[in-house]
Each structure stands twice: as structure tokens, then as C-alpha cells.
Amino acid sequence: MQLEIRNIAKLYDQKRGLKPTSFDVDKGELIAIVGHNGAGKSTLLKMLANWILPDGGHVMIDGIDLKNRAAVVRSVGFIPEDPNLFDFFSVAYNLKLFALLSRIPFLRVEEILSEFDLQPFRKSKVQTLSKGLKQRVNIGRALLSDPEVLILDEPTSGLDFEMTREIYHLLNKMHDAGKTIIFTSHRPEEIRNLATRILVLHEGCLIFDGSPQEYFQSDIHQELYS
């Protein structure tokens, strides 16, 4: 396995945060955490990307252990619901901004503007671009340490058509080449053409774990969306 979760929670009051939970993640798995507003979903993810940390439990990617943060910074890629680029920064350069802290070479900024299109847009300003392609901006943020696994919390929150097949494209672009990807979603089409496997949270707790197969077949999914 490639991650392992064990027994994580993070806990705000009574009634939100996440209960302590515990799955494995196989390397390659495509996977889809589902739940209604205040499940847990972003809380997880968080935790699984080192943004908060654990009231308790562990996570363990490829056998280190996550508090280990110098040692897997540059194992998982995270890409919040809202972009976290600077706005009055050209595209070029807060990827280099980033590369820099992550001392990365910047030869990988180049190849992160070409293959995710961005050239045309390497002097423009994020605060100057559309949605869509500050997310394009935000996911080529994500893997310019080329991370084995890869965190999307609501990747095509607010998108048109357009863009939300721009970024199916790359989710399954990246998962060909054989990343790990982890991804929040309300979009029961999303869902059922992208994840190899659902987990369902609700209030805090771990209620389902199955295939799409399993999961659209199932009472949980009626009564989520009912």
C-alpha cells in the first residue's frame, strides 16, 4: 500500500471535524471522498497534505511517517478549493516562487508552463485570469515537485463545461501516468467517470467504502442526494 491512515481525527466541536478514521490507499487508486457540507471531506485532506494537524492517529505514505514534513513535502501535491497563488504575481513567476521554496530547478517551471498550456499566459497576472485557468495555474503549482500523490479538494468547484472537461482531462492524464489521486466532489457524474473507488463520510464518520459500481447501487447514494 501506499498510504496508510490510521485512527486520524480532528475534531472542532461535537458536531464538525473528522472521527478517528482509518483506510489504506493502493498506489494508482483513483479515489473519490463523498459527503454532504460538514462530513469531514476537507479536513481529511487537509490532514493528509500537512496543512492541520491530528488531534490523533497517523499517516504513513510509501513508509514515512507524515509528521516527517521534510521528508514527504515533496510526496503529495495539494490543490485547495480556492486557489492559493498570488494574485498580483504573473503565473511564471509564482510557479517559480515555488520551485524556490521547494528548491526546485526552474527548468521544471518550463515544462510545467508547456504542458499544462500556460505559456501564453506566463506574464499575466493570477488576479487577470478565469477561474479555469487559475486552476490550471494551481494544479501545475501541485506537481512541480512531480509528487507520487496528488490531493484535490473540489477541482472543479465553479466551472463551466468547458473547463470542468479541461480538468477530467488532466485528472486522467495524471492517473495514466500513474499517479495517486484523492478528490472531493458533489457532482454524482464526476464521481461515477473518474474515481476507481468512494469513500463517504458523514457527520465525521466513515460510512461507506466501496466501488462506483458498489456505491451508485447503494442506499447511501440515494439518501445523499435524495
Contents of the next structure:
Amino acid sequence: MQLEIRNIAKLYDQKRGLKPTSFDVDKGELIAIVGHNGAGKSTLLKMLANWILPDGGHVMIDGIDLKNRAAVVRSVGFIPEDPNLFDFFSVAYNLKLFALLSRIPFLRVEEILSEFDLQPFRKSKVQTLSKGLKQRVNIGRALLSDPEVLILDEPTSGLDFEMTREIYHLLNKMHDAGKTIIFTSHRPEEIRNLATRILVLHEGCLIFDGSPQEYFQSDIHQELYS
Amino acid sequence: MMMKNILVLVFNDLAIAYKNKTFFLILFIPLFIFASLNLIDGTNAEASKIKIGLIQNYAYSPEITGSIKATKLIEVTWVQNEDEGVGLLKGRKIDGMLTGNEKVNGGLALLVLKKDSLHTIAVVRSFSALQKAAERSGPDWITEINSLHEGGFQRQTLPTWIMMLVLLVGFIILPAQVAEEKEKKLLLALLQTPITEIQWLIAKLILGMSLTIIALLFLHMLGQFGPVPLTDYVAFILAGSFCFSAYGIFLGFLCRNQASARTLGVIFYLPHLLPTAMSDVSQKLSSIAPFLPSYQLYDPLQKILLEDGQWTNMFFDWSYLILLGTLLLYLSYLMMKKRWLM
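Can you give me the structure for the form predicted together with its partner chain, which would complement the form predicted on its own we have just seen?
Let's see the whole complex now, leading with the same chain.
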């Protein structure tokens, strides 16, 4: 097992957030986390990415506690819903900055630029790019260190059909490369096409953990999208 | 309908102003002005009592001592020697000291902190009035005015400009930059690389100190401030920029967004700048200002630049700046570890 999540919890104002939640993730799984807004999906992902600290519980990645940030920082790549890039700098600058800080050779930046079809935009300032392109840069940046686990918070939110398809393609490609992927989504077709496993959160509690087939045949899916 | 829309927008803007703490600024500035005006020693410096130091063993003419004793406008402090008087003058305990003028027989030399100040004008006017009342005519009692502060007007105002720049970087520029990185989740993105919280804090500290030093170098290139005692000067510039850069980073961590950080920056900037800069013209402020960290930078700079002071004699002020900066940096570190308002 690659990820061991035990009783991880984070409550805001004693109500919203995530109640103690436990589950395991095996290497190479592509997990979709679904649920209504405020169900605790983003909170869970942000805790896995070390963005927020849990009130309790722990997360182990390949046997190492997530609290040991230095040891696991290269193992997890997090892509938030809104791209968090240095807007006033170019695409190449952003990637090179993070490559420098992560001690990754610039050759890898060139690989990412080519792999994500970003070469034509390498000198463009991030603030001039569309949301889809920014998201592509964001995913590229997260993949610079070639992390084993990739966490995406609503990766296709606000994207048009073409861009959404591109993101699906990228996720499939990364999954084929053996990466473990966890993402949140509100789109049934996205979950059906991509996920190998589905977790459903409701009011901060994990209420379903199963395969897409089980999920789409269950009442939970009907209740969530009725 | 149009009016309704405008009203809705205005209320929305007011709500935003409340949320990003602009309202606090609007209330704070009048309150600050009110408090400052009450702290300054009256609006008319001439009308307030003048404190003059006289040397015990010096033979002042009986007309002068008699006139001073007779008036209620002047309060006399007798000092053992000139050094004691200089000490009182530096400590703002007296406004001036009368000594003999070797160049003019029977004339007096007035020693003041600054020549171009309201206090000096008030002292000269008072003595002029006393002389008129006592003698009607005759040579002036005060035949020379000497200033304790060396250098011209530009050099005398240099500590104020330095403080202004150091505080500008510390309270206005850095908090906004830190808050922006938090607001746009850039700091969290950076923390997804192997860099540590301490490395990030040190980088921000170096940024603040570099900006201050660049601004000061530029100021020295443009102004005619004369030579400075480099070691003492640099020691305090480094300590001051360290302390206020750390202060700025700390303020940035207290805010969720840039707008709040700017407001909070101004709220801290004014009370650190004005009382300290105005402490030279107000005895009340000179007793309050030492409690501000900015004074621990301003006062030593004044002594170094204007009174030939040495860094080694101001070790308390220097240590104070370093310790305060270190403490604020540590608090910032704790907030960063806790992902405070991120």
C-alpha cells in the first residue's frame, strides 16, 4: 500500500470540514473523490498535500509520515483548482524557478514544455494564458519532480470541452505511467471514464468506497445527482 | 433602478472596506492626529517655558542672571561643567546652555542641539526680550550660537529620511508582498518544493534588507550628506533593516490578503515614524518615543551622524533591534508552520 490514511480530520467552526476518515491507497490507483460542495473533498486533498494541517490522525506515504515534509515533498504533487503560478513571469520562468528549488535539471523543464505542448507559450506571461493553459502549466510544474502520487482538486473545473479532454488525456497518460492519482470531481462522465475507484464524502464522512461499477449502480449516486 | 444599483454597489464597497480593514485606517488616522497633537508641547513653542543650563563656575553678568531669575519664562538648571550640560542637552532635559564666547569679550555663546529648530528660535527671542527689558540698548547678550549637531541641514535631517525608508520597506512593502504570496497560494506552492520555512523567511529578510540598503545608497548618491563613520553607521543600518524587515514579514502573516496588509502597514508606519521624528521638537514626545522600536534606530543614527557617537556606546539599542527582529521572525516561523491564514 502506498498511502495509509488514518483518522485524518479537520473541522472548521466545529462543523464544516472532514470528520475522522481512514482509507488506504495502492500504487497505481486512480481515485475519484466525489461529494457535494462542503463535503470535505478539498480539505482532504489539501491535508494530503500538506497545505493544511489536520486536527488529528496521520498520513503515511510509503511508510513515511507526511509530517516529515522534507522526506515526502518529492513524492506528492498537488494541483489546486485555481492555478497558483507567478502570474507576472513567463511559463518557462515559473517552471525553471520550481526546478531550481527542487534541484531538478533544466532539461526536465524542456521535457515538460514539450510533453505538455507548452513550447509555443514558453515566453508568454502566465497572466496572459487561458485557464486551461494555466492548468496545463500547473500540472507540468507538479510533474517536474516526477512524483509518485498526484493529487488534483477539480482539475477540469471551468475548462471548455477541448481543454477538459486534454486533461483527461494527461491523467490517463500519467496513470499508464504508473502514477497514483487522486482527484475530486463533480462530473459523472469524468468519474466513469477515468476512475478505478470512487470515494464518496458526505458532510465530512466517508460514506462509500468502491469501484465505479458499484458506485453507478448504488443509491448513493442517484441521491447525489438526483 | 439606477439609484438602487448604485446604492447596492456602495454598500458592497463599504462592506469590502470593512472586511479589508480600510475602515480601521479611516478611524485610526484622525485618532492618531488627535493623540499626536495632544502629545506635542502646545502649538506655540515660544509660549512654553524654556529650560536653560548655566555653568556654576562661570561668571555671568549680574544683569543676565538677575533678568533670568526675574522672569517666569525661563527655567534654569545649574550644571557643574560644560560636559554635564552637553549630557542634559543630548538627553533633551534642557533646550540650550549658555557659555562664554571667547571671540567676543563679555558675550555669551548659546549651545543648542540644532540651530534650525523652534527651540533655538524661542531661546534667542526670549533672551532678546529680556535684554530689551533690562538694558533697552547695548551689545547682544548672545553673540554666538553653536550647535551640538554637526553638518548642514541635509545631514541633520538624514536620520529622519533613513528611518522613513527603513519603515517604508518594513511596514508598507514587505507585509503586502508576504500577504500576496499567501493570498495567491504561491507560498504553499513554494513549500511543495524541498525549501524549508526558515529558508523562505531568510530570503524575505534578505529582500527587505537589500531594498533598504539600495534605497539608502541611492539617497546618499543624490544627497550631500557628507562622509559617515562607516562601521557605526552600517552596524545600525543592518540592525534596523533586519528588525523592521522581520516586523514586516510578521505583519504580512497576520493578514489574509494584500489590502489588509497595506492597511495594517500604514497603521504601524505612522505611529513608528511620526513620534520618533518629532521627538526633537517636543519634550513630551521625546519621553514617549524611546518606547518605540523606531527610536532605537533613530536616536543612535542621530548620535552617529551628528554627534560623533560610536556603535559600541549604543550596544543596548543595537541589541534591542536584533532581539526584537529575531523574536518577530520566530513568531512568523511559528505562524508559517501552522499555515496561519493560508
